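This document opens with one chain alone, in structure tokens, the form predicted alone.
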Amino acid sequence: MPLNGKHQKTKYIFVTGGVTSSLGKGIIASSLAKLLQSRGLSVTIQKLDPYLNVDPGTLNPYEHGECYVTDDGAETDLDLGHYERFLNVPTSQANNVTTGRIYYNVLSKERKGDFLGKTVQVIPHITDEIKRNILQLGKSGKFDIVITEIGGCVGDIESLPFLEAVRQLKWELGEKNMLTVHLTLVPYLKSAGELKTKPTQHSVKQLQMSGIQPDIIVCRTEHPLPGDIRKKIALFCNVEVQSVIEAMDAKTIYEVPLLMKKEKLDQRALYMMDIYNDKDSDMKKWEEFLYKFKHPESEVRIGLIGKYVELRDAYKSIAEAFIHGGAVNKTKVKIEWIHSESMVAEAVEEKLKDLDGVLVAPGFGERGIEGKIAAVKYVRENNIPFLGICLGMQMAVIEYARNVLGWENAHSTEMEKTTEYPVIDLMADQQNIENKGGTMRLGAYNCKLSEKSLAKKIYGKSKISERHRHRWEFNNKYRTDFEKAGLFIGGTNPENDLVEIIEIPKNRFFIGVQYHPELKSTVLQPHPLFVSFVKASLDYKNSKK
């Protein structure tokens, strides 16, 4: 879609950060994108990560939080989850590029002889590959504006090639076709009673040393920026006062787009890129969602049982999906973070008896498995609403085999290769795979829902598409045994008959899914499974009164 119906080039916005990590570049990028989208522009966001891993797929969640998965099977940074939740537009492999991927591509070309014997160097070969990846989305013709978030901090050695590529693009694209937004910190020193601009000045100076002059400076702060502070930053950082944007700490990330609208960040960006847009940003639906979220009429306590709960970003999309599902039900979802290793026999009832619902989270490896199985047993027997995701669904299968079918040794071959009853087994196409990165069953796959299933009632249709990330599956060898024992198969893959959904019809809400529904939940399209799970948890809570 060309800008305003006219044939113009795609515009590019780069978001950099300084002073410290975790300032929220992804949220600022997402908020700006949302405001521009609400004006009728077609926008996408990509993330350039400076680490040498080819993708986050092999990273421990403690290292990097959750690994987000796109429809086309890319394993990406968790910031892409923010992009999708804000924009309600799917991302792809092209939306996340690491230094490792850049070097991998360049070295693959070198091995093929594509450089005709020339010496391969950071400049121009690495920077050219970075630019190619940045421009790739724009050349698709789908987007008016491409926003690129540069990971890490200005001054990091790892980020230098990315910044050099951005510097080069300024002259290749033309001044009005590109914009640099720099996110920085303006700390408040309590002892002095002052906001301090020096960290921002040094951060901008570091960016200028890379040959990049920021066009807009967004200042993270705990206190409002008075006019004299804005003028000081503008003076020392070589920008106009209108280009100094206040980004006050917010109670929720979903307030940030409205704060940026108030600061006129989108207007400033459009003006500086010479884009004429006479539409005001329409954030009505967003405001309705935010009102429901901030003014709940009830509350439920849902236990999230996982093995990485010390770092809650490991389950970021699940936590956000609960916010979306809670808002629909005008209900605050209070997540009780429970480590699966803490679920020893004597602690299960104590930890779970007062909860309104339990979600057993995805994961890999043997650690904490018995705790998850014990939790499933308790909620199944006590008819507490249950949702199992990926490994959580597999643990529900194992628990049912052990305690209903009577197969005490039932297990997954992921944890016990010689188990007598391998009710969860390695997928056939995964048998001879040695490399770990990017080789799982990844991305969107179809699922046909059983006509009498609770899942069909929840989704309101017979065919769905959901994202996957797994190697092990329900073993169809035992399917008949499970069905005779009362476990209902709620959905299967139409191509290979893989079991995607299990249900226990006699329970008020007991669903396990092999896929990851949390990855498709957005502000404007909350995932129906989470909406229904929160509703079931609320109904259960009310039934106990």
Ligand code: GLN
Contents of the next structure:
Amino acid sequence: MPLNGKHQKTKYIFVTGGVTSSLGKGIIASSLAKLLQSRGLSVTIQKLDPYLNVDPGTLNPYEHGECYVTDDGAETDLDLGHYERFLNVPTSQANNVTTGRIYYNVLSKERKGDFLGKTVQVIPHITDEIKRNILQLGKSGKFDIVITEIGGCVGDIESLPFLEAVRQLKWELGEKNMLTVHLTLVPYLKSAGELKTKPTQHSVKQLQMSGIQPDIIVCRTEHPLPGDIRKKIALFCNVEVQSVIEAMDAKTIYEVPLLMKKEKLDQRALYMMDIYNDKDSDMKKWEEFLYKFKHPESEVRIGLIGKYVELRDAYKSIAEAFIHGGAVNKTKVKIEWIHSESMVAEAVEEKLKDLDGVLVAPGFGERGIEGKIAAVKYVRENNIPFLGICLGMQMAVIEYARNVLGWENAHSTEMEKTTEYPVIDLMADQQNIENKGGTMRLGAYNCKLSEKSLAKKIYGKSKISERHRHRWEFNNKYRTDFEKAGLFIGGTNPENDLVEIIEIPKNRFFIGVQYHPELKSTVLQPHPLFVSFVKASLDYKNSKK
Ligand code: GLN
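So the form predicted alone is up there; where is the form predicted in complex with the named molecule?
Zooming out: every chain and molecule, the one shown earlier first.
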């Protein structure tokens, strides 16, 4: 019986973490969500991030990995990418809330005088705003279950207000309407030959000190958890032994939902929230994907040229889209991470000549630009399958202008304001923008594909919608010059005629897109551009034999 007597339709699950960061809360949250979804429930996942940036849009990818963009144009944490790839349901701004946004909202209200002279405090004002943001997703009426992942580790000063909000919610929502899943680490001490539970015990104590008793404890471990270890964790952490879930290290994140199914994480969660659901989870399609991914019949080597390659998370969605596109083709995609700054003189040929495909990645600013242009020149001239994404597409345009049209000084005004040929230029509505945060061209826009385009063949339709994150554009002033010189415009925005896709029809596969196809690739809906790019790379590889 809910403690406050009110029955809530939507139930809430909170995922917290302790012992160390990087244990994979996002993947555990996504896996639980997937299993619940596969039982016919509608589920969404939200991430609360403890930092003070209003969103991660202004963060350097070295700091926080890729910035994931939603249909509604929110710049969000990369975990939202996992949520979408697992659930195959779009997320939105409401799915990612930072401490910065919470404070921003509260302080804006304070400036307006909305608090009527009251002292504005962390409790209740900040915690109220946190609760409002959590409950908002449930209020939409679209979800049976909202899973909220709380960033950081228990014990961090930064995440205290989030935990306090969760503690308060237990009383407001009622016991059976919410659940806390705590993820910890059970390390294996080689010298002692033992799994150790103490870090988990301490982590749970820390959570209890915030007034939260975890309902389920998920233990990351390199070795299976024997019964006595499970019992020990249950005893010391105040839960039933069925609530101790083993999360063994997996070869791929896509295996985790099945591991969690074996451990009955979903059943336990449903039981503890009094949700009666006798449907067995239907993970057939997921298993089919996993089988193809784990048993490839071929391999292709695709170069990914970017300036953040030291940190793979900076290109998370691209790497995952290759996994999805590879599985469809029963092909393992081996990504060769190539630093754009290393693309100088003879290195270009040496690094690219044996590749089966090349992707030039999105990015911002001057660094590594000439390397990207040199790479495009090489793949264009040698007819190697090419996919350019956002900045990658812009570099392909500049390369074409310089080396085919003969406009030596052609450039983007992002890198060279006074270039003689601004073939990539700032959009009119971007000219006077001063604030950097949230002001790019963001989110989903329509694109009409040209009748004869390769893109239309690939998508199998002529109207698509894709996500964007950029300020600069193909400069339509030069469009006819490009077209006369053999560059084909594969797609444009139907409202404002902005160029979305460029192609070189005489090459076997040469496509540049102003948008980010990688953001919409999921396990159940691999993105057609990635599927066909992998296929083209495979065909090219086979043709070389
Ligand atoms: N820097 C380029 C622009 O803003 C490309 C952005 C990107 O690759 N996401 O237009």
